[in-house]
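Let's start with one chain on its own, the form predicted on its own, as structure tokens.
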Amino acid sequence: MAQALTVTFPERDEVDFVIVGSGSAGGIIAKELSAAGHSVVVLEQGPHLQASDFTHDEWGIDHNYDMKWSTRQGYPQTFRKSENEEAELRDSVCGYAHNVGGSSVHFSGNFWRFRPIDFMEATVRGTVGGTNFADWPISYEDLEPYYTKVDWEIGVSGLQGPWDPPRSREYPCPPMPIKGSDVLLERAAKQLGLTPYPAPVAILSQPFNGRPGCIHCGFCNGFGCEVNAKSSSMIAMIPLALASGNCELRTGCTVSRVHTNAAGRVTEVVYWDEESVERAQRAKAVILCANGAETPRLLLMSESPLFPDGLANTSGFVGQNLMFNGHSSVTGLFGAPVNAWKSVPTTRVVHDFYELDPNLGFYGGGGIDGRHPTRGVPLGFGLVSGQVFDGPSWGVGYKNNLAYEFSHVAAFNGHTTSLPQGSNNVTLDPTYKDKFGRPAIRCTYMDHEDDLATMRWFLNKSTELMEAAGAVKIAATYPETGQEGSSHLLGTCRMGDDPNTSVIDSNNRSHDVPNLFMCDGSTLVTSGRGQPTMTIMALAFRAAEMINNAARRNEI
């Protein structure tokens, strides 16, 4: 593992780049730019955790939000389904992590590439009423080399599948061994004439890049990896950035605004440090990688006479077009143990329905994979046992069911598209503020009717698969009245060629501010099919290359 070279940059001296956020995109861009010789300061809200800090504390993770910002910790979030409603205070709506590496530390590791259709689907499928459905300004072919960089520099395990897009290089690690529950999914899919294949995951199946392979503890989704087998930017990128000697990582830093000068160029980033002292770092350029909720909030908070509606927001698209990705889940009870709780979250996926037939009458598509209904978490299962299959919720019967069902259940989950709508957005809450006095994130969201129809279609198809798998009891659910939160926060500072309908250009540069860049889930134009992190990372490698080249040409 690379050794950190301690460097400290004076706040009143201009560094080449300040990067806000160290997650999936920020960690990569910090590594790439610092390795290229640029001076970089990374501002991260949370702590720099190590593998030894991660535990299997289910109550702490799921109920105390130990790895997420929440209202309980002084970071309120509010939610409403439409602008006609009063937003309600929630514990957590936008479920992002607060630590170096961001949500890549606690993600499930599902790593699907987008396909060529994802980048040009609006042209292929046409207008969808009530949406801002649009093509990307780049293609799959433009991004493919950077997907491959993710495979090999971040660390991905997999096997090229029958429906996968073209790739320039095979996976660096073989796929994970199949779980017992996914054997059932594979058999059922083949029985229905489908083509299941090994799920690609950002978890090492064998030692790679100086890191160990997975120990199959079963605590991936929502938890940090205590052996560093999960390929987060925290372990794969940040150590290399620090080893360059050109990167300073400042933790416990909560950014309040980005300042610009009279010419409309970024000059400094203002933030509170761990002691709640207000500071500011001067910079030649700023890169926002704070996630699809925090990046638009920061831009909206950085209004000025030059930018009265928020920094980089002359289009009015900052915060708009929020996408969550759709989901559904079908749980089956089997007569023998299937042990879905073991190992990584999923080892098989069905992608035959990546694009649904237009003749169905609605837009959509996605994939189905095998899971445990409560992420393999015993406490979570204990809290819902008795509700899934209408059993007793207390007493001897409850205990017996719990002991039996935990190892006898499996879930087939749908992961689906989400359409961009201007009515779905992140804005500043006028009432609630966080402990620093910043306006709370207000999320307004209601799934488009096509998104609901897609989720329902995948629910029905997953039910067919569960029946074919031989489940003796089946329970199915999807958010039929609309989703009310997600960790996928996409589209709120979208990429595009037209400055009137996008926030950044195809090189991740703000249309309005030439030395301001953005790269995270906010910059996605379409949602993909439920697993956006690999695309965010590929975009980060590409953006870093474009930014470095522009800096070399003295164009920033």
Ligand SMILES: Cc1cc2nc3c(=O)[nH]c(=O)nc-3n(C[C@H](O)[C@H](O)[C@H](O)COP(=O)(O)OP(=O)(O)OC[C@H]3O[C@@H](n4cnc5c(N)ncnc54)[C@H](O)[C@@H]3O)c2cc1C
The other form holds:
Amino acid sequence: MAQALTVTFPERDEVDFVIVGSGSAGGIIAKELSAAGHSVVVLEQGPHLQASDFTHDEWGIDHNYDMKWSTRQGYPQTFRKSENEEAELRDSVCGYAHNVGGSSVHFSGNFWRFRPIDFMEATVRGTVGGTNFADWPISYEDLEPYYTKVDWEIGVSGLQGPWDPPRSREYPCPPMPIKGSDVLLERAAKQLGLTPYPAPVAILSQPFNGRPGCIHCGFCNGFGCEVNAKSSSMIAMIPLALASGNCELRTGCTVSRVHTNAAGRVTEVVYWDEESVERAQRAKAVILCANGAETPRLLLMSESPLFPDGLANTSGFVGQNLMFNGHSSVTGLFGAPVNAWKSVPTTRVVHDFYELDPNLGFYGGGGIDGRHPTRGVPLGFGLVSGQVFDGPSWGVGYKNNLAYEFSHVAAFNGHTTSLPQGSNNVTLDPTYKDKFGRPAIRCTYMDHEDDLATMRWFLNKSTELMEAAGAVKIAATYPETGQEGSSHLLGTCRMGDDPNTSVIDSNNRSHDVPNLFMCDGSTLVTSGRGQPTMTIMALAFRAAEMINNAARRNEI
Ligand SMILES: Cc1cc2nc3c(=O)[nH]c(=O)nc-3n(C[C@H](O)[C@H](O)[C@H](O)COP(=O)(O)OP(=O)(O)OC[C@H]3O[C@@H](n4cnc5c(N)ncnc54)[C@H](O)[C@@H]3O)c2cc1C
Ligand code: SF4
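With the form predicted on its own already on screen, would you show the form predicted in complex with the ligand?
Starting with the chain above, the whole complex follows.
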């Protein structure tokens, strides 16, 4: 692994860039800009964990939210379905990991590229009533070189499938070996005339770039990887940023405000350090990579006489158009062991329905993959066992039922589109505050009727597949009254050419503030089909190149 070169920048000296957040996007931007010779300070609110810190502690992860920011740890979030309701305090609505590497550390690693259609859907499909559905200002062709950069610099395993968009270079690692649930999915899909193929994942199927291949421990979704086979920005990017000698990573530092001067340019970033002492770092430019919930909150908290509605918010679009991605799940009980808990979350995907037929009368699309119905760990499953299929829920009968169900089930999950709506948003809660006194994230969200119809359609298709797979019992579920939280936080500072309907331009620069950039899930114009992080990372590589070029030309 690259050797870290310690560098410390005085706060009163102006560094080239302050990056807020070291997650999927922030880690890439930090590496790219520091390797290009710029002085970079990364402010990350969480700790810098290592592979040796990660455990299989299901209670800690699933019950105590050890890796998530939640109300229990002093970071309240509130939720309501519409602006007519009073928002209620919830444990975790916008679920993300607070540590170096952000949610790329404990995500599942499903890594679908967007396709050409995703960038121009509004033109092809027309408007969708009640939404801000729009084309992107860039195309798939613009982003393709950066998708390939993600493949090779972050580490992706897969095989080009029949539906995949064109790629300029093969995957660096072959696909993961097929797991039990996906043997069933593959067989059923072929029986129905569909085209299942190996799921692309940000997980190494074999040693690559000095990291080992996956050991198939089964604790992927929600957990950090103990062998560094999962391709987080924590392991793939941050070590290179630190090795550049130009990057200082300050952990335990929670940013509260971005200051601007009378000319409307950002000057410094204010934060609390590990001892809760308030500090400020001066910078020539600031790049917000705090994710689709925290970046808009920070902008809204950074209001000033010049920007009374929040920094970079003359469009009024900061915090708006929040998209979660839809989902559905069909669980089947089989007469023989499936052992779907083993290995990575999924190894096969059916992408025949990326775009649903417009004649269905609603907009949508997505993919179906095979998995274990829970995170693939016994405790999580134990908490719901007996409710999935009507077995005993207490005593020896329950134990036997749990052991049987845990090893004999598979789930076929749908991952689908979300439409951008102004009524779905992140705003500042007027009542609840976090331990620093910052207004809590208030999330207002109700899925569009087309998104619900899409989830339902995928639920039915998964049920058909489950029947074809030979399940003896089937249980199906989707959020039919609307989702009330997610770990996919997209669209709240969208990219666009028109400053009236977008927050950043196609180079990730704020329309309002020339030395402020947003680069994370907030910048997505549309949601894709359910796995946004490959695109968040590709956009980060692209943004870093644009920012570096602009800095070299003295245009920041
Ligand atoms: C359990 C789980 C499974 C997932 N599985 C998948 C999957 O299979 N495929 C997929 O595509 N996506 C998946 N995701 C979603 C994916 O992880 C996110 O889309 C992605 O990480 C978002 O990247 P980001 O850069 O926008 O933000 P993040 O990765 O969330 O990074 C933001 C960083 O900013 C820091 N930060 C925030 N506010 C502040 C502040 N004020 N001061 C200092 N630091 C701050 C945070 O601590 C964090 O480290 C999953 C997420 C979870 C939680
Ligand atoms: S399944 Fe593989 S990639 Fe996932 S946590 Fe275990 S070893 Fe790491």
